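In structure tokens, one chain follows: the form predicted on its own.
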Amino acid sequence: MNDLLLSAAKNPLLKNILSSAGVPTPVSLKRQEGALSATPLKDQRLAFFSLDQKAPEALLAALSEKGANVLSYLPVSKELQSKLVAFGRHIARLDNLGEADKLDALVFDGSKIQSVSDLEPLYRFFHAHLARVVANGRIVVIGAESVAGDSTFARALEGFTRSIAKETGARGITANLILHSGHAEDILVGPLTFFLSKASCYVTGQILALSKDAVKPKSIPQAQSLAGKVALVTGAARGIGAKIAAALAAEGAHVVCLDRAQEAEALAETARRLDAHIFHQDLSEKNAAEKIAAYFKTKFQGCDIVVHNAGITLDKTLKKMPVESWQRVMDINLRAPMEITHRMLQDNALKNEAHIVCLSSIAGIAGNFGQTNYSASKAALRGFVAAMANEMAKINGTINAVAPGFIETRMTESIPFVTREVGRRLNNLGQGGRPEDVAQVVSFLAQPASFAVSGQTLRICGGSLLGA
């Protein structure tokens, strides 16, 4: 769909006209196309802040093996040093940047942060070098929840996260927050990565808490992450549903896409274009999840991949709405995704180390006029992946979901022109997403290296200021 304000900050005339008029222009985002490679930060100039004075050489090292030329403050053991000349990295000085430099990401860890005063090294770094930061930069703070319960600075990054996600969102930068409890470069390697890659280009503000209780997988592959792996979306014949698809398909997987028999010829498109099977199940039928369940067990020998995409709206203001809208909304939205989920891990059609993914929506946080029925149904889906996580750890499994807010479908272009307008502008990137922007999302979910993301909503809302 045509953003006129994206499309004029293009033309230099039109920009300068737009921002004499006081009409900021949204930034364009750069975006992943296709798999992520083995080195997915390639040349990104990268600053690495530690309080830990003994620099977390692992993650430094995995950092560069990802591509990126690292700067920090940190003594570094000539050891490493030694190890990234092998594939031409080294981790150089930052103190030894000159007053024009620039800087593509900034990565700040605060797992030390201990006392008030542990907090003033953040505002220090930041303040240094926040304005070095190019458009569509990325900023990563890593924190640690206490095991005694205490919080306190945990939040605190929490609030300086969110809101240097809104000041610097104009240039198209994001600005996200690790949570971890139990310092492990093995866990954080993998989310860090997406954050500071394209692939989260309309993901900002937001805050992921890892599991230290995961178990790593046997095999965490650099590039090509899904090869082998079995993968089902359902509502897979347009859309976000088709995109998904796409994504696990573009890094190995093998795609079984789902949907109603109404939709046959749009599914039979998408799974022409990428080589996939095709089911045609409609989930409010009673035995759907029985008959999901048994097609992975008997031709595959289980699923490694579940994305709960299909969703439906049969929007109406409370007072309006026939019971039977309510009924289907939330037989399609949240018993389909439950029984499917239930009855596969019952029927052992689930592998070991199996993702799910279900499709919840900002709707589902901050509430929609005329929408009780969609908004309930993808509330309940966050509460729902929240609660399955430790029987999906019983596998060695993670069950996630991701949220979307404002983005361009068929279904927006037919809001009307203002409200549209609003829509996009109302978040930090001052713009709506694409599809592609959730697929990204959810194919990061699915892959190995998020093990130890579980039981979370990462919302892909561009910060959206609803339900902030």
Contents of the next structure:
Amino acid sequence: MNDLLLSAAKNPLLKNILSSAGVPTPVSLKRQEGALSATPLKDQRLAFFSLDQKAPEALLAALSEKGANVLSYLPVSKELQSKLVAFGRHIARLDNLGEADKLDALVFDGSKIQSVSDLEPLYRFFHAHLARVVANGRIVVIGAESVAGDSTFARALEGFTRSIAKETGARGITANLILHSGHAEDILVGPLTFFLSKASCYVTGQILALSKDAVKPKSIPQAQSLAGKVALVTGAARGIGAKIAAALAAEGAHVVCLDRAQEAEALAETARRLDAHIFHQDLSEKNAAEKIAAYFKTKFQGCDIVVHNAGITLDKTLKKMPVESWQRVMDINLRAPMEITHRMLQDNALKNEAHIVCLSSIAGIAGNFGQTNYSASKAALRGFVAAMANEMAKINGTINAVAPGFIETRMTESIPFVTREVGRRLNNLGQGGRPEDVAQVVSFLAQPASFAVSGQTLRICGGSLLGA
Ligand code: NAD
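Same protein, different condition: the form predicted on its own was shown, now please give the form predicted together with nicotinamide-adenine-dinucleotide (NAD).
Complete assembly follows, chain above in first position.
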């Protein structure tokens, strides 16, 4: 993980030299270390704007409870203000800001946009406040997927968010859009908190659509949100899988780390650190799904979280690719997640409110030279999660995919220097992500607070220009 530009940016002298030579240096991203606390937005100064005349008080209360200092143009009730005293917070007036006042986050609720003129406040709000946002700040736009079946203005919000993400990325600021199909404040709290928190530091320029029929879980803990849950992570011996296992364990889950027998040593090391169970299994074996379902049913009376992380690449241009490379990539990257999911559902090995996350890839969105097999398998997972969302809804569960972009791993370290530099910089944030960044997003999708997110593929790519 030797990013010379990122290291140079930490040295003021080198940074000045590079900047006078016209070389932009990326901002060091502020990352979430370990589990999210009950107040992940602690002391975040957050400006909230809504086209609605009435403040969404439940949402503002939830953000304040999570530690944010909210400022708004909207009048709020005395009841809300006195409720917030308990968290040491109150909603301040946004029009009282001084010239030099800074903000950590801007949230614009455009759910009520119904005409071209309604879009103008979007310009006015960001024009007035964008320069106040500090490095590593957050922008979240909220919109309705459609108004009376018309998604014209949802698309406008999409274009706006993707562009503002490009304009602010050099300062480590992320901008994302949440689209909902009915303005229920409680479905917004989890996704909004996630996008405002450090856990989403490598997610920008993305659109997250919320399901309108989602059933709120029995409980959404404020901290240690996976306590008492059992999680399976495939390919957990090393790389991204090991970090996902660690992130889930940090949130209180009991993790079962699965990998091939030849990875026994690395797997044992990961499991030892997390006090996790070990499951030796080659996922390309015919009866793998059956064995996994039976294991969780008998040992834990079912599984709460499944992360289909194990994956391989066997790259060759199509003309030179032997059929075995096609088959093996499909077996591990696609057949295994599909069969395990179906089998666990069929055998009741998934508990009520279970969450499934598949590791797709940006190659499954943009395609990649020499990766027809890999890209097809990873793109298929996007379709798979979309298709399975209804099935998972029957057990009040969710299924989603994440699509990592350029992540600093052993794999990317071995790419030739120039290609690696291009890969690293071709995104809004001007740097590669880390396995921990992927793990934080997977952890969010495994948590009860993400109950309204299903059938989605969320990119973790710093707003990569590939497949944009
Ligand atoms: P990795 O090669 O470091 O780890 C993959 C793990 O999967 C290994 O522990 C391996 O032993 C295990 N595995 C492979 N075949 C298996 C099998 N037949 N049965 C059981 N386990 C098996 O990979 P990584 O970089 O950590 O990637 C993890 C996932 O993220 C993969 O699905 C990959 O496609 C995806 N991804 C990675 C990147 C990246 O930049 N590294 C980008 C996009 C997507």
